[in-house]
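The chain below stands alone and is given as structure tokens, in the form predicted on its own.
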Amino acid sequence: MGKSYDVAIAGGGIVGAACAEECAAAGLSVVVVEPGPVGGGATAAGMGHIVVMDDSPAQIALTNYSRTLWMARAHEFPADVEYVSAGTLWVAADAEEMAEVERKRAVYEAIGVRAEVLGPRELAEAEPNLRPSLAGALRVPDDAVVYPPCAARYMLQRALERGAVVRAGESAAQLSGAGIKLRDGSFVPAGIVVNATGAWAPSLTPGIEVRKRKGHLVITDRYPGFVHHQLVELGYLKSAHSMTADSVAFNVQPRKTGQLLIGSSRQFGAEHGEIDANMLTRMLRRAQEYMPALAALTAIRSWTGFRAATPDKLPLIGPCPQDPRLYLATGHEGLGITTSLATAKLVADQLLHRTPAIPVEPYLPGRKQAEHD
């Protein structure tokens, strides 16, 4: 058995090295545990928007908090993260979305987050290449885009200079409150364990309602000034409600680099990470719709993942009721790049007993969960 940590988390992505940073930084001594690549599976390929979400009042809290956080850390992330401010545009298809706008704005408003309603003029102004009939939109100007890989890798290394150690290229096979056994049969001891696995997280805590959403994923070849904003349907909520059918919604975001990607799908009972061509081609003509003019540019590469998803749609953060040493930070669903830095915060405010900024309560994994829609 070799030497014994204070805390050690299964799981290199966003979340677990976001948990590392912020346990390391407290003082812990820290390990994780990672088969494949800092940031390469869930976390690479996600979209990397940070952005407030009001499905519910939990919700809004979280993103809302950890928004705030990525926010104050802005001008301390390397070019590589490629942090930038683009802002969300909630576009609106009609009057009936209009009305979705106007109430999202007062709910923006009523928490302190910045928000503008756009008229169909205005619209075509700040994105020319979408479609005229359009409605309007809501402008959030704060929520931003990173690259959720690079983010990941600097959380670990920040975590490493404060001396936590990162066992890449090894697999955790079993968790327990005690520490993590690997794949090679070696233990791995811990004062703590947090499971930060994503989707592949009840493989290691049985019995936890987490269930994998496969979503896909187009980049584009280099177009710059195409799109300026981070751009969602708001019809993107009804199909993110959706539990159970198949969805897409448009969501089109400009790269640093020049670069759109375009999402988003969403299928519950795909185990396989394949490209499913029916899927891809809904996503697109469904980004067609709203603008015409991408059918003109060059996909140089499209990509699948696999979303952690929780029936209430909150994610799972903080100690199993059967096990008060194992914790877990997992159902984030499509929102772990975003909530990753107020998850951090919330794991090691219940570890050190600190007073947390916000209730971690409904994110408890103890709480009685049911089906969201």
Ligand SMILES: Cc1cc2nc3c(=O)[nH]c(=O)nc-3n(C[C@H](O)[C@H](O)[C@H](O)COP(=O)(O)OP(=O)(O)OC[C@H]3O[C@@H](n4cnc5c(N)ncnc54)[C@H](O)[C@@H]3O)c2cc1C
The other form holds:
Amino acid sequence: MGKSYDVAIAGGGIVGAACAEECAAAGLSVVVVEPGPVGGGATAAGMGHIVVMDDSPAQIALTNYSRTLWMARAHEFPADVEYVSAGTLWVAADAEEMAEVERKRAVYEAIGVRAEVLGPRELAEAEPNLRPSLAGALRVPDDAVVYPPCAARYMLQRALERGAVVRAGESAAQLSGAGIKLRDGSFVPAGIVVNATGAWAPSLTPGIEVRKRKGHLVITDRYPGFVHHQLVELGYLKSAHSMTADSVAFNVQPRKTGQLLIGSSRQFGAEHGEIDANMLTRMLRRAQEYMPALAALTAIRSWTGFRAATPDKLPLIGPCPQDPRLYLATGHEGLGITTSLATAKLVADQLLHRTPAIPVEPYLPGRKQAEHD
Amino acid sequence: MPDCDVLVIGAGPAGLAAATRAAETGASVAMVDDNPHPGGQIWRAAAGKAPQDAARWIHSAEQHQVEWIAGARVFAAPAPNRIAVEKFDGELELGYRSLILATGARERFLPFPGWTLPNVMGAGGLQALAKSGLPVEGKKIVIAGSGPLLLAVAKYMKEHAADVRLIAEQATQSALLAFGLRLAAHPGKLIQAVGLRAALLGIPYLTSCWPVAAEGKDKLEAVTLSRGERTWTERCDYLACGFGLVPNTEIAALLGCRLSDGSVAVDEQQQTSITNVYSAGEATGIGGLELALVEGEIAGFAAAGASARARTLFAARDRYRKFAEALEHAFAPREELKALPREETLVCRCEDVTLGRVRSCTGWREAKLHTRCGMGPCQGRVCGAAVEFLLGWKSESVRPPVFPTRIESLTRTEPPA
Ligand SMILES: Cc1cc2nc3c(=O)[nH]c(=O)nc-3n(C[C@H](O)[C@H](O)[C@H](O)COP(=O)(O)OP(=O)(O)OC[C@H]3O[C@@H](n4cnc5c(N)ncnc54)[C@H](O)[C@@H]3O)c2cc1C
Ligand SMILES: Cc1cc2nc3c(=O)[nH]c(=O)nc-3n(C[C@H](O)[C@H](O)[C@H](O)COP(=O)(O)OP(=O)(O)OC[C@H]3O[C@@H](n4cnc5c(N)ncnc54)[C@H](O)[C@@H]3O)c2cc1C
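The structure above corresponds to the form predicted on its own; please provide the structure of the form predicted together with this ligand.
The complete assembly is shown below, putting the previous chain first.
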């Protein structure tokens, strides 16, 4: 039997990397098991929008906390993390959605998240390529954009500098509170084991309620200045919230390179990663409805990724009820880039018995999940 | 309902031969190419100026009512037996019973210091520019790389009054001699080669020679060459480089055809691993004009169901394949070329990624994710082959759009229910 670690983490996505960094910073000995490139799973597929979302009080608490952590670290990231404080515009199509903008602003204001309402003219000035005659938008200026694989690599790098170990190219076959059994049969003993394998988590911890939710994205050639904020239709929340139908929503992000990343789609039951021409078309049509000038831009690539979705849309962070030394850090759906830093804090808080900055109960794996919809 | 029996992608020699032969059997045939004129890499020229054998094939394709769809690039395969094509003014979808992939090859670039300077270009690329009007008269040109393409380009440049300083061929003299002996078994080729040599009289042809650096302030001014112990600098206006060719396999990969060794795998009827999909010409391996033609003919017959007629051409194909093997052997890029780029030399010019950064990764996917190598508009079509040569990494899967495509083209067609 090899050396025993304080913490053994399965998965080197952004969540595993953030947990490794946080635990190593707290002085724990850490090992990360990752079969592929760091951040090569959903982290490579995600948009990298750091965003406060208000689907439920627990979601807004987690995203707001985590965004604060990102903001506090903005200055330390190397250039390839591409942290840009672009801000979000929640775009309202009509008067009904404008009412929603007002409601949202009040919610954000109540928790100290800066947000301002833009009328139709201000919106057109802020984003001239949006279609005319939209009703307005909510601007959330401190939301940001990052390049997730390099953010994950950076966090893991920091963990390594503090003595963490990466078992690259190796794969976990079995997890228990006592350690990780690798595919090659060897065993990595540990005091605490963290399952941070994203959408793969149920294969290592059977029975947890995590399902794959497929998404498509398209990236364009470089068009600097074409879009300034991350633009999301207000209906996005409906799209993300619904657990039943396939859905698309207008979601466009300016990259630091001048490229545009266009989303988004959500599908359950699609197990394979190939492009679904039908979804891609629907998604791009939706984007063009909001931004007709997109039509003439050149797309250079499309891809898909899998979000790890839970019934109540909140991640699973903390010990399994049946094995208190086996932790879960998964189920982040479309927000795992945003919430990676807070997840890492909450994992370390629990295993070190520190007082967390926000209550952990809504995210505990043992909670009773109320399924919406 | 399919729009045609046989759809041919690519109107180079292989595609023209395939379309003509398929149409001769009475099949309805359409042929698409992303260029305004048929002819492919070798025969492409302004309309009406195509060389004689090109004109013959183009003429007979026309005579047999091959529907010619010009300036149309295939970018996706949205449903079984259908492909999507982007034209400059719109998008269309085409259905077929059988498909022939005659997508040809592109040049292989190998990075060396200065290779991204303006006026350092592909050998075939410079030729294509000259054909479409770039004046080369009196320009000092150095041609470097490997293979018969260098000679063809030199000849063309010379005929257009360029001042071709020299041809730097990386292969050894002895490899070429051995190749020359094998050529003797191919009278047609021998004559072509001799003819080329004659036309080149006066252009130094240096074997075991390659560029080590291109220099210049805002654009190319000179190239430093190396041959054995000697290095020297040649002033020039253009440096035309071509280190062999790489098959274009994107569409084949998109359709799920099996690839082998970087080219589309085919059986004796030129059929790919997918039953109604055929492939011919350089997409199936680099072999030159004659092989492309005969493979195209076989694929055309086979795709139209005339496999007996296809069979009569097998012997000819075997001969040209032997030639292709000899060619590949003689002009294989040498190990020494791997030492040309320095750590700070760009490998990916779309995203400005240096060799040093790429080398620090463990493989192509990690390099892509962590350095953006291959993520730009060329999607690895340029750097992929270079990285494969330098580091032995194969690039990963293809997805639609396989070529940069306007968003409106991706959304115009009705999504299938
Ligand atoms: C289309 C799309 C858009 C998105 N946009 C955003 C966004 O804008 N903002 C945002 O915050 N979030 C976004 N997300 C969500 C975000 O990408 C994910 O929530 C996040 O990347 C999850 O990170 P992770 O580390 O949990 O999972 P992953 O990145 O998937 O990491 C899991 C890792 O586990 C490894 N693994 C698998 N099996 C094993 C095993 N047996 N042993 C060891 N390791 C294993 C995998 O190789 C992988 O690297 C998006 C997701 C998608 C799909
Ligand atoms: C740059 C270059 C220059 C060359 N110059 C010479 C020369 O001067 N002399 C010589 O003897 N040999 C030359 N060759 C080699 C010669 O082209 C080949 O030996 C042979 O003729 C190849 O025929 P082909 O039909 O297989 O391919 P090609 O002639 O390459 O034809 C393939 C055609 O398919 C088209 N195509 C590819 N993908 C798509 C798509 N997705 N949608 C639509 N159309 C598509 C291409 O644009 C091209 O027109 C050159 C090769 C290259 C790459």
